[in-house]
Amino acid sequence: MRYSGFRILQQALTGHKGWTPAWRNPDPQPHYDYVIVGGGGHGLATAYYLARQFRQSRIAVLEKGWIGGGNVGRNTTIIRSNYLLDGNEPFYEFSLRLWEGLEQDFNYNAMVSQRGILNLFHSDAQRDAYIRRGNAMRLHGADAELLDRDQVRRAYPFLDFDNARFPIKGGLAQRRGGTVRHDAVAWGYARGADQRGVDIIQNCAVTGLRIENGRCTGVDTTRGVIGAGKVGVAVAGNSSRVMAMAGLRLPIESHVLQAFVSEGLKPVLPGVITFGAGHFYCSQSDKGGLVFGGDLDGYNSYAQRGNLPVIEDVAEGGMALFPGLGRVRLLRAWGGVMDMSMDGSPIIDRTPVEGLYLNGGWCYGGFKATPASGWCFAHLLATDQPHPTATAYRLDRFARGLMIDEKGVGAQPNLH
């Protein structure tokens, strides 16, 4: 069924009795040409582009839980391409361009809202760093605009511009950035992949990788053995766990990243804002809740929940920037399991095991990268060659000394 305004009107006049499921719920087949482990945004996007862009068939996506139950439905929904380094900026700009046409591409309302993102700066040195980043963005075809204090004040008059410690001096704006409804992205990709013959198999946990003569030939699952020509792993914070089944140790640590939403408010935030003197970022959802987040929890964990000190730290950053938050009630919090790489940048590459491919190490950037990640991983699986925008995302770059250290804090995952 193709969605349209006419279809909505037709269903309204017939009591909404004609809607069909968005995707099938098939039983797994004994063998596929491609098995994608992980039914989050990246795994579903990979399967979708494998089928649509690269005309591949016999594809399965294996998800241990339900579609939308992992990190793709547990984030702060922000999309942007305001990166600095050559290894990252072209990739994230490619992703943002895919976001701009995504809903028309897979015929699903993902609520893409390009309301803009503003990174605030609070010192002359930070302003100079943002000028450098903005110039790098524009050299790669992305939009960037440096705003002075008065321009920021006109858009966000309620911020604390004269904070004694963190005065706001301006900001770097990317007007094309914004937010997207996170779980709708998973549903849209799942529906689009299913329409192209992809089997989306939920409640199917991978319990082992079958390795024969140095080649991955399939997976053991809770629903039986599934053979595969190629296996792609896109499981975010569980990357180390799954790849350990093949005897591989990854340069990745798993950390909890919490996010929060307030009670519903009237429209107050016209776009996404980030605090330059601390780790705090905030936007307003279509339901009115303020969605915000900050730093990782400081310990390694595979749990989708965090601790109270981080809640306090994020709230402090929000209050320093936006004092009006003190009168707003926190409604709920949740956590995602982040696959933090040693340099803060992702990995899309073949592994030393033939037929086994890895998509991981996304740190904070996983959701905004969903379309490009899926496209580039599909390109790698279909052609065995990296996509031009993802050539730097090598698994062996740490051993070769070719790190992509966007934040400039060294090879320490918890600092990225």
Contents of the next structure:
Amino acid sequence: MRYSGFRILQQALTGHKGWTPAWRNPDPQPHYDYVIVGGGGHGLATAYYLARQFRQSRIAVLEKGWIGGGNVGRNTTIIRSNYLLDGNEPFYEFSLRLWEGLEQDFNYNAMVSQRGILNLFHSDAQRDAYIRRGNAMRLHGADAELLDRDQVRRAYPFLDFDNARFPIKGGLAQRRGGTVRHDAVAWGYARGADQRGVDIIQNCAVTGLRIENGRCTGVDTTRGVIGAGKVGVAVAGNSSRVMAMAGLRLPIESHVLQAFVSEGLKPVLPGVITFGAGHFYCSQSDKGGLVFGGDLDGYNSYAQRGNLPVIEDVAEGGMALFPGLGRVRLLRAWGGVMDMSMDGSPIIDRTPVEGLYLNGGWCYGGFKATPASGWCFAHLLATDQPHPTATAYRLDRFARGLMIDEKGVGAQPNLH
Amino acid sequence: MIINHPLLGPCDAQEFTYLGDASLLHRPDGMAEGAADAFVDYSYPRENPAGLHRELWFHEQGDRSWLVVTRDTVTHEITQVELASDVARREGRSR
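So that was the form predicted on its own. Now I'd like the form predicted in complex with the partner chain, please.
The complete assembly is shown below, putting the previous chain first.
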């Protein structure tokens, strides 16, 4: 069923009795050409673009839980392409362009809202760094604009501009950045993939990878053995656990990142803001809740919850930037498990096992990358060649000294 | 989290900084054959288990000792805390 304004009108006049499920619930077939492990945003986008863009068929997505129940439903919904390094910026800009046409492309309202993102700076040195970053973005065709203090004040008059330690001196704005309804991204890709014949198999955990003579020929699952021509693993957060089934050790640690939503408020925050002196970022959802987050808890964790010291740290950062937050009550807090890679950048590559491909290491930047990640992974699966914007995301870059370390902190995943 | 320091007793984990997997105790010999490959293996790949994990914590706000903490990464429960120097000696290091 194609969604449109006309369809809503027609359904409204007939008592909304004609809506059908957005995707089928098929039983697994014994063999597929492509098996995507992980039905999160990246896995579903991969299946969608494999079917739509690369005209492949006989594709399955295996999800251990339900669609939209993993990290795609646990992030802070921000999209942007404000990266510095050559290995990253073209990829994230490609992703932002895909976001811009996504809703028409998959015929689903993902509430893509280009309300702009503003990274604040608080010192002369930080201003220089942001000018450099903005120039790098513009060289790759992205938009970037340096705002002075008065321009920031006009948009966000309630921030603490004269904070004694961290006065706001301006910001780097990307007006095409913004937010997206994250569940709708998963649902839209799932529906789009399903319409193109992809089998989305929920409640189907992969328990083993079948490897014969150095080639991956299928997967063992809780719903039986499924043969595969190629297996693509897109399970960020748990990449190490799945790839361990193939005997591989990844340059990844799993860490927990917390996020928070306040009670619903009237519109107060027009765009996304990030604090440059601490780690705090915030946007306001269409329901009115302030959605915000900060640093990792900082130790290896597969628990989807964090501890109180980070909540305190995030709240302190928020108060330093935005003192009006003081009376706002917290509604919810949760944690998601991140693949923290050794250089803070992702991996989209073949593995030493033939027929087994990896998409992971997204750190806490995976959501914004969803469309390009899916497209580039589909490109790799379909053609065995990396997409031109993802050539730097190789698994062997650590051994070859070609790390993509935006933050410059080295092989210390909890600091990226 | 509370880390039960072997010398100081229970301490808040906020007093510590976290380094990572306790395998980092065993730095390869830079002069040996194949040192470059050994350093790649030492620096980048990790076991990253879901379950018991031996890891290095530094008591930065305390006595500045390094500890090897055995902690469950699924429940955050800490089951064993040792001085890293004791572990290193036991595992064959001279200090």
